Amino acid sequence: MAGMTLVEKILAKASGRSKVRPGEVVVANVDLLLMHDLSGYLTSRVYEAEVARPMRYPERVVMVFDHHFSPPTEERAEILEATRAFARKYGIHLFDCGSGNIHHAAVQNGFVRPGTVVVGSDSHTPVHGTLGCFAAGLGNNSHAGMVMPFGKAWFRVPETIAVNLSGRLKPVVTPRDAALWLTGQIGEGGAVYKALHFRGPFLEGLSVWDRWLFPLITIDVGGKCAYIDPDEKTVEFVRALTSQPFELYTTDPDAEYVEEQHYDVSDLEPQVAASPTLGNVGPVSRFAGAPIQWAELGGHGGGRLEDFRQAAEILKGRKIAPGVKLNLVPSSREVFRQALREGLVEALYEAGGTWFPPSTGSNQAINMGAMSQYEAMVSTHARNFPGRNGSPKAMMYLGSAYTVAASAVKGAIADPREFLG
């Protein structure tokens, strides 16, 4: 009989069984559930009014105030005091508003280990398959009604492709280049309840956080999950956040898959993806010259300190451009104090650019300030839907740092390999 993928051992795992298959149901352990501050009220209501038992094991439940970091009314300000009472009430562990987005709060502060079963209400929360989890996202009555109360979620086990990715990338290309492209090529609705197993050279020679930007994709191609295969820099990357146990599971080499493609990234140009979703997607050459009123680094697909380092190789001894708006925002407390021990908060802030609390950013415009219909912004988010920030007429491009700070420069989307050769 084939071997198991590392998602079907986990799944095994958790759920008492020696084996598992595709198209199983099976009712796992949870080890880790993951809320913000939207669906952390939404689920806390249902919990209360609806469920009223226990909570079975509140040491597994992180809550992070990412989304409304800075309430613009007072009635956002009094969901998120209910909030924290129901973190206090029931023991969860809170981190509050300036404590980063979900998922790198989560990663920083140790919670995220291998072998796990990770569930969320965010929909990038199957991005944990970086470090060898499963990791999914759920429905906010599904953590009100069985996590919380038994420390359990169902699952029908998922098929998986193995995505295959070789090459090396061009100068001034990088991984966030890769990744925009990559969403393209598998299309929107190309993997619906797959499991996405990202592999081979290409990854391999990535560090932690590179590879992160590809488990981000999952829902935007209708992934179930995805995962890496954990390593030694998985293990290394661990082990200098926490000192629990942790176990690692790979996948079989005879372990079947339902489809496998092969992808070689060596001749990729910057990538850009333009409203009104991911799959909108092309060399940045197709969008060159498109004015830019807003820029942001941050989101869970940026803010990470290697955007902030790429931001400053172009943005040092440069301003932006006049009329437009540079956002900085880390993903994590660690990622600012880093960015301040490098000097980049001051490179950057020389430039022109604003820094704002850790967190996911301008994410749905409740925290920074809403867009017009007459504007458009290039971030790093993993988002570009229109309306997430503001006027549902505004266009948003999505790039790399590289992209994002060459395009505040000009005020208008750009090439980067312009400014770095």
The other form holds:
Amino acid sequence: MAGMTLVEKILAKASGRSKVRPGEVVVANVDLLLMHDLSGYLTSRVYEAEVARPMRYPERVVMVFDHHFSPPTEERAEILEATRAFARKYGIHLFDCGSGNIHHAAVQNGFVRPGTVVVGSDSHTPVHGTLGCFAAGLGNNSHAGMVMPFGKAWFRVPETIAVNLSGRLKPVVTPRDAALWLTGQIGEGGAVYKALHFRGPFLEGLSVWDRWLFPLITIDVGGKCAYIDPDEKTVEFVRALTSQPFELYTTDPDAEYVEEQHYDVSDLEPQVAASPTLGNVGPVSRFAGAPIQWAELGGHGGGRLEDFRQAAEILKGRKIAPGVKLNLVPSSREVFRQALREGLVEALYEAGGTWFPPSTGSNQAINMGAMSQYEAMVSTHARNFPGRNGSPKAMMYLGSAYTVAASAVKGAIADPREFLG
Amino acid sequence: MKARGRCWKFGDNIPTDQIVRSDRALVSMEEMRRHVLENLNPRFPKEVQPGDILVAGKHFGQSSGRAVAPKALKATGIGAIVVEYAARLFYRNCFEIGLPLLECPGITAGVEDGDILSVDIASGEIVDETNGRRFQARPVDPFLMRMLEAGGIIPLAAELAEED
Ligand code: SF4
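Can I get the form predicted in complex with its partner chain as well, since the one above is the form predicted alone?
Time for the whole complex; same chain goes first.
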């Protein structure tokens, strides 16, 4: 009998079976439910209005207020207050305004551990497969109706695509460029309902926070979940964050895939993905010269320490172009503390940037206002869909932190290699 | 389980942000319903009638997986959604809130906006009464049919949690 993938093993264990196969529907125990202020509020309303049962495992529920680092209106303040009251009433974990973005806060606070089942309303929840979890996005009704009262959720066991990554990146080309490029290669809708197993020498050579950028694209290629088999780097990373025990599951050598894909990153140029979707991705030269008024290191894909370090390589001793606003949004409090220690806070401030509280940044036009139809932003966000950051006509370009920094200096999309080496 | 009504046809890769604007995700359902899909067809929220059929292309409902997008569509009273294929989370959410969705490769080429469609959810049979064409959608998994018949995940959850 063929072996099992990491996802099959975790789902089998969590549903009390010895084996599961793609296509089967299982009801599995959930170890962690993650919600942000928007999904948390919506889920809490469904739970209170439609589910008249006690909460089974409140200690497994984590809420992070990341779309608001402070509420912009009285109405929003009331929504946050109602959600806080909900968290208190049931005893669930709450990370209040200023704690960072949902996924980073969950990882940094040790809630994400290998071998577990992680669910969330947020469609980027599969990112937690980076640490060897089965992590999938579910809807509010799953959470309110089944996870909260029973600690369980239903899943169809997905088929798995192996994505083998090899090669070495050229200078100034980053793992984020590789992940953006890969979105175009796998294609929007290229992995619908599938699990993606990211592996190969390129991936294994990366740090955990750089590996993280690959499962982040799962939703944009239509996947259900993604994972990386945990190794020593994973274990060391998690041990530094939590003393809780965890189990390591890895994929059997004879596990079955529906497809194997191979990619070599060696020839890549810096990549940019322009609205309307992530699939609209290409080398930076295709978009170079397009004017931008906003540049942001933040959002759910960015605001990592690595991003601020890269930006500082370009921005140290330089100034951003007149008329450009550079938003600096740490993904967690730990990132801000470390950026302070490394002098990055001052360097990027002197270049003309503005620091914002740890949060999801301007994503979804809540924390930091909206863009008009005449404006464009270049960022490390995870998304570039029209209407997400204000006017549906506002443009969003996604790129590496190098590309964001270079574009901020030029006031237009720019190739970071003009500034570095 | 059947639906019959006017076909409202939309394109490929429509994200949930275009179904309901993400910066309006916390407004009332009534307000959301009045703006649902208005960016892509301003007539839709104004003229859609209970029982109408929403037809769309590939990867319908991608992007954020919050259930307010299918809930706003359900609030219009539409009888079913028929797409080339749906984004995973959107697919799941539809069944969890009791809104039937069929995946039918080839549907967008075969029907026109404004046609009268009749849809049999259980069998997957779709008839365009205006041009006489027939289509066969992928069958809905029995587990999901059971959820639709129960009215969504919430009424079914206790039963499921005990079964396994
Ligand atoms: S961009 Fe942020 S809010 Fe949106 S789905 Fe991703 S993690 Fe969630």
